[in-house]
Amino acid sequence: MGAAPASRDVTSYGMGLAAPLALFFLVFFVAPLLQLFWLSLHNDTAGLHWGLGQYLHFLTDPFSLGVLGSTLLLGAEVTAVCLLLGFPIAWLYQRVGPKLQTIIILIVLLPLLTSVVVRTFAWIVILGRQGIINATLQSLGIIDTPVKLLYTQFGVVIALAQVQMPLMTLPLITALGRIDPNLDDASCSLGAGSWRTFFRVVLPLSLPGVIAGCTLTYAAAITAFITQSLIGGGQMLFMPMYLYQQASTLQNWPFAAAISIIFLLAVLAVVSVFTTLGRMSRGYGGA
């Protein structure tokens, strides 16, 4: 008789303890989106008329959906470069003793210590044509004039997924050290070798980190406006830029916040897909 009411005093206890989170989620993340959304439906800078006016020209206009493809196909681009260089690098740090995995966790966690606005413009530096990759690749004969890499789609990916990678190599650290050592031996034992092992034990139960970092490094990737800014420059326009010129430069914030609500929504729909996958893949390592 008496565990009903202690329960209900734990549930009272711990709902007073997450209102202030709440009222905070309210009143700064739910109100601004509404407020956002509600702009949106403006069909001019006025705000005379109302309706969908400002969703149908961003659907129905080949560039905008051309910005908004190409953003996506950046976030893909730099999550590929970050899985297949952070995934060697969280099974390294797996294999090592306790001295070099804290340099590895050091240099992985080095990035988040800079400010991005130092490392994007140290980028600049690196990917410019007097810049260390050209000067190394004409001393070496390779070359004869420069390469351009800065302000170009490469540039962007590669100074990106720098960025980001601590977003993905600390889940599959996490992921891969949940993983019983012993698996690796009883597979050998059975007859498999390394690479058999890997695709049939390591990588299905590293699938949750995977899908984790995924998800992580995709959605910084694509909001990532100064290093897009900066080592795009004026030659390539991603959504982020876009969404700026129009608010700020040319004053159209309905067509603005339009944008935000489409970004918005394309970005959670391809978190909503890492999700699904995310939750198939802890289904099929735990088989």
Second form
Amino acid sequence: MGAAPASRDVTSYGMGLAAPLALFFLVFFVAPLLQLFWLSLHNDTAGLHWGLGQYLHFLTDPFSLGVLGSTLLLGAEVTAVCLLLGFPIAWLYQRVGPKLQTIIILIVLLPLLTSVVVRTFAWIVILGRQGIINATLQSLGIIDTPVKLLYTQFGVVIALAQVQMPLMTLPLITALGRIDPNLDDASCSLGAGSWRTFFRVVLPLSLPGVIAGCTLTYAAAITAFITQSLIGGGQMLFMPMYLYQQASTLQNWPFAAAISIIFLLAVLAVVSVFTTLGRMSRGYGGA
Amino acid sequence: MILNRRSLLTTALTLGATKAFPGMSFAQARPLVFATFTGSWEEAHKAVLVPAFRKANADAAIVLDPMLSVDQIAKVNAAKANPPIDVMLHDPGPALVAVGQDLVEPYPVEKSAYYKDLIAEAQEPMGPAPFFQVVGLTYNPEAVKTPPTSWADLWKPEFKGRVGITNLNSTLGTGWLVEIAKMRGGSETNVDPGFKALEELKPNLAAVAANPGALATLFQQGQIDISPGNFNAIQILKARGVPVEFVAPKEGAIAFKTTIHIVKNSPNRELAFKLIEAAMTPEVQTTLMNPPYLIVPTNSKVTMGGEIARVLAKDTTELKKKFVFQDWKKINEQRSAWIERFNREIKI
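Starting from the form predicted alone above, please write out the structure of the form predicted together with the partner chain.
Every chain and every other molecule in the complex is listed next, the one we just looked at coming first.
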């Protein structure tokens, strides 16, 4: 009895509690975003003439579109590497004893406790001409001249994958932890091999974690200004650097604003694809 | 602080009032804010300029706010009526932007005791240049046995895969591009020969650093052995034991005037003037010339000494002969087009 009024009370109470946060978002997130959008609708740097010139400039320029494309591709590559390396770790975590679990979680979390700048500089030391990799390969006689690793797409992907790895591994650990271990046994007892069990049972059930991890890793990888510019160097241009160049060096704020809006929309599009996949996977997992 | 309705209301009203009457807001209520550059500049100013200013001005309150020139401009631009900065420090390119956007006041030259002592190139009526940055060739003496003498040495086949440069986001990168354009018959208005030269430099390029700071670390890593570089940045590396040397190329070392400006509408105009005066005094300039700072003095009454006299110039006459000053007004007109072109063409 009285269930309906009670539940209404709960909702209204919740709204009141959410108000400060909503106000905070409104003032510090929505308002600046609107201001940014308003700024992007100007054709000149002084912001006097209205128009869609900045968007036209970006969308009709193969170079700018190329920067956007390579940034989105970079995100996809980093996400793929993180998923391929992160999944086994998360899987292992669920199958070892508590002592090893602590060690694994420590290894996963450790990078988060170091500054991104420090980690990125460490990668410069590792990937450099006289870095650890090149020095080892040379001393083993595998190569004669140093391989170029720094300032390459490969270097950026590897460094970003390491930096963003926790964002992939943690949701995976959570998702795999939710799967009832009995399902594995059930699958085996019904005659499925371990690979079949993995692909038909474990993987589908872990999809929500995979989707969450991919979304986080992707968003973090494509916006990682420091790692991109230090490992990629000054000649490899991704969206964050492009934005910085236009806003800071050239003081061309309307174009910079248009770039950010386009970048934001592109990221939202990718993230919504992930979420749609996530929704489908829930249906699949439940089926 | 407890956030109750009354304090919220007061804050809101104050914010509203400062917006409505910008003139009345906190006049003299805050310390003098001096926006310097990060890194060695901040260290030098904190250790030498600030104490000298405070000594001469009855311990007046001053705050250093280190950031890039372009960020200073953005910050002042966002609050022109009530700027959060009183004194700005600029490279030549941004200085012209700041003047062009009407963000700085003319320097009260007639009131100044030291302005007329500056060498002619440093006398800028919109903000004098108490410091020079000098760009020449930097190299690793352990890897490069014969010291380079000319910008053209960067193209030598022996430096295949060992040369570093920065992109055009920095004053260093843009100024250097203009200089190599000049070397090949171009000028501030015609950098085509410079871009052609860059194209030919590609086999030698080991790195295009995102900024001069990143370039310096590449020497430490052995990633590059030779690059155009900043005299002061190299001194810091040297002091840390990195094998690196600076040489002024025979075409002339590029000199960037580092100008210092009073921000328009500053509530601390008088103190801002006093700080800039302090920066031009022979005492401050002499201290800054000595190790570890090695900043080139612009006051002609300062006698050059030490490393600066050895590597750069013995006196102001020689300095003028060896230094190349560039026309940044012309450079700024086309800089965005060059940056775009560099983005497109320079892939290694």
